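Form predicted on its own, single chain, as structure tokens, below.
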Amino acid sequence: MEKGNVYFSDNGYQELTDYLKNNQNFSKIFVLVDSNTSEHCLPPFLQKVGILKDYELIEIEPGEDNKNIHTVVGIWDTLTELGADRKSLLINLGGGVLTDMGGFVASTFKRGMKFINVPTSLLSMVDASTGGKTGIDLGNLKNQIGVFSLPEMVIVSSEFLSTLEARQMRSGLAEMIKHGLIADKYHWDRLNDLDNLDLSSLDSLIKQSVTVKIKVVTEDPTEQGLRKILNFGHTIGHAVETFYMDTDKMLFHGEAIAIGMIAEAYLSTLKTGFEMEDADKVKKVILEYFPKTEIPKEDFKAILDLTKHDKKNVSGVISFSLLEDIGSCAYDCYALPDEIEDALAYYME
């Protein structure tokens, strides 16, 4: 088995099931939830893995707001007090929020021990819990912290998607959408039209999804050239994000990064050559599936300014990963201030 595997629904539970069987040697094995996963996923996942009996639970509060290092330092300190050293075993039972944090405590904890993710939410599973990244928020500052490590395996399975809510499942479409533009025309091309889909449909889709971002990290593990094409959206969409985590107007992360992605389309006509044609239906079709947040042009300084704060940004250089067509994305490019501003208003208009 290669780590960092993604296994899907039935063969991903053998396949678990065996890893668990071959290795006997973990010292402790834990389960981290959160409160919702606990409740929803917990039991039939136990049931599903049927020789995971002995077993320690820690749970903590669901939501972005907790991604940070106070609950990680709770984190921590439980294991240290159930005795956990560096041949337990963490398994991540949840959304990106405590994939990207279980894997950063388990990757740091006595300088690492292995760990397993199991997504729970559409945006986990074609995203957060796939590719090694893992990490915490810095204040409002989104994965400030982190670092690039690897779990043993991913278990994608659609099952748990029942438990989700529509906006939730809209969350993870755009991480899906961004895939197709990015890397894969035919993929774009079916994710425009979701009404005629069945679940069969969506567990391709979501295979799919996960082969476009296995592809581009296994090319690229630490993103220092390639990888960094997946963070077409994000420059604009975490700034976006940010702005508005502690406000009435609190954007789930995929609709932050749809909004991301519908400005960052109109940098692209301006740098790389995108075509408008091509912009103008990268909006319409997001559009169809998000609905448009109102952001006033008095926003705007406030959002380019955290633009400044992303993590690919070198020397004070804001940077971006830019579409030059559908299915095919360059990286290191730069926009100045006033197109930023321009590309918000294309949003808006």
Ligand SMILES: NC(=O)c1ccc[n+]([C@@H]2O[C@H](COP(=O)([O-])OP(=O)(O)OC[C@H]3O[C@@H](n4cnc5c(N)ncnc54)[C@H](O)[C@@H]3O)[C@@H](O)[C@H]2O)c1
The other form holds:
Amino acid sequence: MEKGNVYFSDNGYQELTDYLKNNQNFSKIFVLVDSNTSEHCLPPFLQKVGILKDYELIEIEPGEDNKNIHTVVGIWDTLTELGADRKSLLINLGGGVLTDMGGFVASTFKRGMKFINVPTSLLSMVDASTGGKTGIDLGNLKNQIGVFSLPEMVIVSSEFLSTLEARQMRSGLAEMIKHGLIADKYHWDRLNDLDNLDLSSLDSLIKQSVTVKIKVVTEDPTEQGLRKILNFGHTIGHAVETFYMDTDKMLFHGEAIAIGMIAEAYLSTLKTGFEMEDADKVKKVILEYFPKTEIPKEDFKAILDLTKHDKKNVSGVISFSLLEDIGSCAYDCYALPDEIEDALAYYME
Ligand SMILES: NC(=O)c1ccc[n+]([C@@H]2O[C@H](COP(=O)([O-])OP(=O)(O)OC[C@H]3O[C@@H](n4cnc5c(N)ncnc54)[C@H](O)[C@@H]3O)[C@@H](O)[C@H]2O)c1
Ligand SMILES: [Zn+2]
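Write the structure block of the form predicted together with the named molecule for the protein whose form predicted on its own appears above.
So here's everything in the complex, that chain up top.
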């Protein structure tokens, strides 16, 4: 078994069961949940992993607002009180907030204990739980503090999704669309086909997205180059997400990325020779899933300012990952302020 491997459904539970059987020298096993995953995901999880009887449960409050150092200190304290050490194991059962934070806690507690991710939201299945990025927010700076650290394994089981809110599902779908656009035209084509999207095809679509993500991060684990293509849609998307945070237009991450992908598809036509016809297609398909958010022209400047704060920028130049073609993406592309405003206008028109 290689660190960071992803296993699916019942095969995944079997791998986990075997892993626990073969590693009985764990001093203690901890399961980290939030109040939602404690209610909806813990019972089916324990049923599937019958071997897991002797464990300590740590429950935190759900949501991005709690993805901070205070919650981390709370978990470190609880681990200490319960006698955790470097030979303990932490199982993260939850969405991306929980897998990011749990991974960070495990990687820093006594200089590192092992952890396993069991993602329960679509976004964490196809994105957050794999690739080794762990971390927390600092004030309103997202993922400002963190380390690269791989879980022992990731178990992806779409059964958890039956209790996930529809809006959260759609948020995860945006990252899947991104995976198709940047690296897998066939995946994109399948996701285009709205009418044929049902739960039975969801499993294979999730698998396909995970395959794209793993392929990219395996080639470039610490984002020196290629991994940047995963940021397609995210430079403008993050700025829009931040701008509407704490307003009544608050957007979920994937919803903001959907906007970002449309705007950056347009930027691609200016920078990489991406066909306008393809940009229009991207826009049309994404808008079928994600109804348009009204972004008034007077907000463009402030959103533009926020793109300047993106972690990916170096020495003040705004960097983008842009489509060359459907299924192919370039990185380290640069755009001018006017062009970024035009891209927002393209989204709105
Ligand atoms: N590490 C990475 O590479 C990476 C990549 C993308 C996103 N992320 C991070 O992921 C986070 C977003 O992830 P998210 O959207 O999963 O957020 P989340 O963890 O907040 O989950 C969304 C909500 O759904 C609930 N929930 C989760 N699974 C459920 C289920 N099966 N049934 C019912 N409710 C359920 C959660 O309790 C929460 O309220 C962000 O913090 C982002 O920074 C990380
Ligand atoms: Zn994202």
